[in-house]
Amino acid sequence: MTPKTVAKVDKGGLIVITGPSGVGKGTLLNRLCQRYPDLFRLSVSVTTRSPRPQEVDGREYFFWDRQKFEQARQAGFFLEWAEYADNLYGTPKQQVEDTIAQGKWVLLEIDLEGARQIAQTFPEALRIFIAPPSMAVLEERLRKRLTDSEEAIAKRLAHAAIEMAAMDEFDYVIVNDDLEEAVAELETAILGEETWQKSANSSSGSS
């Protein structure tokens, strides 16, 4: 698929990606960055949860203890922050602002609470919700990860139901059933002419 307006984009911005845990957000965003390495940058969030196998500090997340996180939060370090499954997550504000200043588009993968904060503090951001084909499929994907206890899976599924009920708050909803189809829909949502015009108009209106 050939993007309509990528060559015309000369200023950066923020794209928020939200969806239930296990829906495949990270896989979709990594695929997008591989296809457009000069246009997009993944925002690396801070979290207080423990690293999963093969995760590297500074690549998937910055892994901090709760005390350090709380100190940074009180100092205004985060663009948004939220608590999810008994762990804290936050987006470093300076990282996002510096990347946008370089003319890049920041892909920010955050939960519903964080997306709502961004809607207030950064209203020009494009917000996209990634949904599973069904709750049954989502549960199957969570179990296949082999990273969570039964209690953790139950909490993630309960939170997923809340997130799914808020899909209408987003600019686009993409169902991740087939990976390639979902990537194509994500490309259309982000790179389509109407989307870029929306972002440009919102940015000019907020200045």
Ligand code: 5GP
The other form holds:
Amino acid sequence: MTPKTVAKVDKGGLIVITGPSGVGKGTLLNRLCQRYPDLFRLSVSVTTRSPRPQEVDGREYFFWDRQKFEQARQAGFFLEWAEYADNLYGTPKQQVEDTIAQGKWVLLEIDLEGARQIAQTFPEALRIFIAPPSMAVLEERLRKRLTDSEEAIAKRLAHAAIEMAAMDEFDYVIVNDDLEEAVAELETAILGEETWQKSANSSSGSS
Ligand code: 5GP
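Form predicted alone done; form predicted in complex with this ligand now:
And the full complex, kicking off with our chain again.
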């Protein structure tokens, strides 16, 4: 594949990561941020869904009620927002703008609807789709998470099918079968082949 955008240290920008719930986007992105702390920043979204065990307000998400979310939305607080499985999710605009102004790359882990909004407002953003090896594997991963009800799992699987059908809209598709391989592919997609080989050969792993 021909790289659309290659992240450069001297200039910030937006990278959109989309893929079905349970596909492992969070783990992949955390790996990337740990490896390149000076280059990437994961955007923290606002959501109206309840926190899962282990989730901390302000770390995984800002957990707001619907009224506060709606007020903020109307005031233009969000860069993009979407309703997903009966909950609202949005990206705070200011946080993204400040991070880009610092010359960093902002990673937006958002759903298909949000990715389509960003394609309109930031056509230069790099858009990457993370796919599961199969729908059966995705279902197994969602069930192993043991945090969602049957109803929530069913909604996420239905949404997953819609998202999978739209993967051609993205610049890259990465199948998250083996985590290490998927991280390597993500690095190649974002940083380019050359940079990835350099970082793989260096002991610290950072560029
Ligand atoms: P979860 O509830 O599993 O954390 O997230 C459900 C879905 O919402 C995932 O596909 C996730 O990528 C997406 N999502 C999380 N934050 C945002 C956001 O700020 N905007 C949009 N559009 N989607 C989001």
